[in-house]
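First, one chain by itself in structure tokens, the form predicted on its own.
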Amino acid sequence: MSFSIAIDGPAGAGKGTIAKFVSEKFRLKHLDTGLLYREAARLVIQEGVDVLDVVRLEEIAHKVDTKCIIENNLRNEKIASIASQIAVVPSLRRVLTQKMRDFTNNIEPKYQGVVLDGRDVGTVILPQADVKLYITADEQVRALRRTKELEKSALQKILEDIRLRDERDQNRQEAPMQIAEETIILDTTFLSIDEACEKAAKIVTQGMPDIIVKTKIS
């Protein structure tokens, strides 16, 4: 079986960025499962569908394609909310769940594994991950990160949005934000982005056997 790591963490701690650093560096095959329900929640914004139709909600995951997904088409704000509100639909995620451990099933030789950084990722999509990974910040650090990636939005609403994300992740029924057992806290408040990419770095190494370690990309 090929290398897995598990990043999880709440909205703005960096756990993309560092998920997308750790690939790079070990030649693994990364996937933000996040954008799985950013996709869903384009169609549903796409499709006009209700987004308490939870008969065409599950239809609408069972269309989300891990291969077509573009993701700068749905980094805004709305999308954003839209897919929050249907990832506590219990039948969409489980489509949307199977369809992120198929992806992790099916690795190019040119990897060595595979990392993937989400909500729930340790927990529900790889509880067996050789390295779990979750990361966090302060609220307001977060809510000040977001505000810099969009310029237009208020720091104060961003905050709000952040709160509510994470109160809504974190208490919904099927599969909540939580940490994972033998998981590993990243917390990101006081470290510049290239700080916590190479401590992220630092943990992954001495979680992978001496073969991989030796044979990384630098």
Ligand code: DC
Contents of the next structure:
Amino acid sequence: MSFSIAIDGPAGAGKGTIAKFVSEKFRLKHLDTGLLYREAARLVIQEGVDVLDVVRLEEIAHKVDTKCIIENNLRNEKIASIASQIAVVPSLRRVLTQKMRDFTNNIEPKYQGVVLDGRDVGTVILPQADVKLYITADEQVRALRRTKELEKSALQKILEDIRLRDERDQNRQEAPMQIAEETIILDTTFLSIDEACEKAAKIVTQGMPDIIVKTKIS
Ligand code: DC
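Having seen the form predicted on its own, the form predicted together with the named molecule:
Every chain and every other molecule in the complex is listed next, the one we just looked at coming first.
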């Protein structure tokens, strides 16, 4: 086999990002070995398999196809938790390890080698790797990084929801959301909620007929 790199380390240390970077820089085929455990976890959920049923878990491991893994479906906490629970089963590990080795033995000529990242690449999957790296970081820092990642994806999801709702409200046939004539637009982008309330109250005061006692806004 050609050049091989093993990258191991705990969750949130950055091994996946580093492995991806190295794979592009040195034209290496990359395999995130955790994805095989996650795919097995997805199948466990789909087929309603008990996480303690080692016989069925081995069958599930055989069904994992490295060519058909859709990463986006596997990046969630439920899958991560099941993946970690089933990863203790030796027979399942043996099957998945063999699939990982098969992957490294079947790389296209355009690649100079492989880079695998996971938990046991340097110890079990590729003990003969040319370079072995163990990436780590303080657990508080790793937890903070994960929180930021989750925040980022939550923000993206909320943004999409807002856009979808605005678009529906603006484009419906019946009474769509529009700016009426003679409307004063109050853009709150750079205002705190208190500032926005005060400005709105000022506009209201200015528009009030004199017979109504106007409340003074400072
Ligand atoms: O790296 P990850 O979060 O995608 O991995 C999911 C789970 O799979 C992790 O909790 C441990 C397990 N795993 C493993 O046991 N051995 C590997 N080489 C990779 C992952």
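Heads up, when I say rigid core I mean the largest set of C-alphas that superpose within 1.5 Å between the two forms. Source: prediction; values computed, not measured. Residue numbers count along the first chain shown, from 1.
Once both forms are fitted on their core, the CA shift for E58 between these two forms remains under 2 Å. For I69, a C-alpha deviation below 2 angstroms is recorded between these two forms after rigid-core alignment.
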